[in-house]
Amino acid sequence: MKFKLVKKSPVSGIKSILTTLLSIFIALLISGIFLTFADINPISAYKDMLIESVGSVYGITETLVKTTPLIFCGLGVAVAFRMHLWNIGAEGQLYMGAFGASLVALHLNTDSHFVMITLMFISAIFFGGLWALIPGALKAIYNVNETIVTLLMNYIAILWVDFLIYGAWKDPKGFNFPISAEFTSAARLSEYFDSRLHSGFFLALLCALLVFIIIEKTVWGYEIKVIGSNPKAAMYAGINIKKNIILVMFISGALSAIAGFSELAGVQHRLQHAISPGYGYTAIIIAWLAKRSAFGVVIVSFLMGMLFVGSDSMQIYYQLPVAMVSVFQGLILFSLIVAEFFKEHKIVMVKE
């Protein structure tokens, strides 16, 4: 007697949603066991997480602040996923975007808010896109595995930023902390509702709309979907696969780089160590859960933003380490992957 995996017919919409909700419930249940071992009531902890993230105007704006870089990185990863390009380097592209934005903010001497912000934005896109272009070109020309290359390039980008803030860009007035000089007011995005919510959030929504239109409503968007689904058919149809690989990777990197720009111009106002708590890595989860849909990325990013803010509150109220955020994310992702797998497969027992 042995077991065999068999493909089954797709489940209905309601069954699919119920399966997803059940998988999230299981993830929360397992997380609850961890919390119980830490002498924390899981129901109270989840309630506090919900209240802190969406229970007040302040909580909602903080959640949207966390949602903003997640949308940018999620869109970047999702666009690449459309072509079955596994861009795992959104974290590094975010850092290169932050580098590009800082390069302008720290060295351009102008009081014009429009000029400063526009050049910071363009510089971030240029460096982030260029960073992703390297694995894209290696993939297109030499068929080098983009997963490995993008992953390894994350470390280079992060260490490059560290090199700058520990060296040439270190603020002499920063009490020896690894931070750059503070950006001028011209290099800061507008804030709203007497909170930290900045215009980067609205830019993220605009980008999501543009990505949706380009991917779903244009010939080029259809082409990259064809390449992702069936490269041989795309080749016979005369679609230039190499050119599209390079172009898609550039756009993917540029979108992730805007996250770095918005974080610095909207929230941190200077370049510093660990500017991202892992937004680029979380974006992989987001793009996967959103099934590469631009609007799906917005929704899942908001939910992940709630998780980030809620987890921050758990650190404050329950003195839990930041690693618990990763544990929650990992458990949710694992549960959802298992659920998605069993939506399409089943285990049957066969006689030898």
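Positions refer to the first chain, counted from 1. C-alpha atoms forming the largest set that superposes within 1.5 Å between two forms make up the rigid core. If you're wondering where the values come from, they're calculated on a predicted model, not measured in any experiment. Compared with the form predicted in complex with its partner chain:
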Contents of the next structure:
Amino acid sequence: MKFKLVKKSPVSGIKSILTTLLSIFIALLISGIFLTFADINPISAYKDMLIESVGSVYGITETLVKTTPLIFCGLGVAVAFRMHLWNIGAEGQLYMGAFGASLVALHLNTDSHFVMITLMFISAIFFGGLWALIPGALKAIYNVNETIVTLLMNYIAILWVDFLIYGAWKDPKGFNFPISAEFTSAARLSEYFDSRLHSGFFLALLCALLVFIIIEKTVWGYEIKVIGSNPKAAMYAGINIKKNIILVMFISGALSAIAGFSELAGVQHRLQHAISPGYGYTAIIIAWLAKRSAFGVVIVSFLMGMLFVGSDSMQIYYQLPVAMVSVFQGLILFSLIVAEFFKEHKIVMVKE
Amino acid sequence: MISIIIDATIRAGTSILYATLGEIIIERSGIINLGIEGLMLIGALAGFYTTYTTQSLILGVFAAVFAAGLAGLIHGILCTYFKGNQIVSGLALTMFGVGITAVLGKSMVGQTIVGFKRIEIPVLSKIPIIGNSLFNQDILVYLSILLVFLISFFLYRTVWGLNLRTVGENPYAADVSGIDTYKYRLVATFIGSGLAGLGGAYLSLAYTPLWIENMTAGRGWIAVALVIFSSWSCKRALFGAYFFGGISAIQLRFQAMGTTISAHILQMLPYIFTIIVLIIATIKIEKGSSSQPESLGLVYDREDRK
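I've shown you the form predicted alone. Could you give me the structure of the form predicted in complex with its partner chain?
Entire complex below, previous chain first.
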């Protein structure tokens, strides 16, 4: 008796979603082994994570607060993936968005909520979009590997924010902590339900809808899909590939930059060190799991939001570093690759 | 002064050199490994932990190579048998490595070990100016330079090296001529990842004998970029790694001298220079003077061979 791998027609629809869920489950199992090594009972730990993240109204609002930046960054990465552009610089683009928003919030003197928020938003988009436009232009003009450039630029963006909060923008009343002055009330988004849930969440849903319409329902959305899957065909069809690479990277960076804007205006109300616990890196997984679909991004972002809230509580109850999130995310991607393989292959027994 | 800067350049460049050599071997087999950053961290922690518990630096080095090699093998297996997307798998490896070392390394933060000592080579180390900085280094520095020549020899002067390059250029042709492509790719990934782990261990066992979370600080990504800069040649990788060692050395020197330039701005320099170098290298490649392996990054399905 021997086993052999045979190709089969790819599964679709509900089976495909089940495979994705199965890979998350397998990642949970393997993470459980690591938790056992750290003397933590995985079953009770996972139960705690579930209760903390969705077991109460407060938990759900906290999960939605974490879901918000993830949706923006996830959409950003997904839009670039659509054109087979590997923008893994969402983290840096988020930081540049936060920089842009702070630039307005700290220097514009106005009591008008509308003026303040609008300008913060535009400034965030401008700087975050520009940050992604650089690797986009390098890719379009010189064909420079965008994966490495976007990633390296993350380090530069984070150092840039550090430079400001340790230097020119340091709050004189901040007891020498590396934080900027607190934003005025005009620079804050409204909050709901007596919780930290802010209007940024609804903006995220709106963005998802817009991205869905643009990507799925417009000619331009179709064009960038063609460039991604078949650049030669796109060229013969007269589509300007270079222009579109630059444009898509700008939009991709701008979406991640809104995450920076919404985190500062909605939650943190000042520029500080480590404004993101890795939302930009999580966005890569979200975009991959969601298969580049905008609605998929919203759902997977919620699942990842649960993971962030859950692991916050793991840190409090079990002193487990938040980095456990990365372990889990790496394992999800590994098991997803295996799962994808078995969508197109099956094991059959052959008699010798 | 010059002597101090050359010394600091070599010490800062060695960890990147190991990682770059590792990635060259892996990419020569046709696989891109974006997990280098994570593998370096795994090597750094495995090396430090082993040396801390056994008091043996040699065991630490072996543990680093083996642990990173095994972790890299996950990537190798996913990219061969499971036909996985190499970019996704590599990013997953980096995420896994960054996370797992932070979780498992928590108890090692703040612990100390005695790192590798310098070995003075008689006579040569007495050469004025350059002698003491070139010939009074630790054993891992000498080993890294030796490896540059050994790996070059292996790739260009041995049958295995020729086969490995064929697998990276044209796996179909390799398969037809009886070379086991998957085996070559797996072995290359294991050895290359092990070298990346050794690069990480150089940081935790010699450069700053400590374990700090995320202590590689992007060196793994710089190494991936340097492979393109060095156009897959080990000897050019040596220059590339020392060039970056030099930038870090000068940057640290500036900080030590109490310059008015912000430390955060100075710390950006290695990343900015990597991007600039990458642009220049890519323009050269696009002009056609490339030795990039033909099948780099492509999934090879043995069942599809004709």
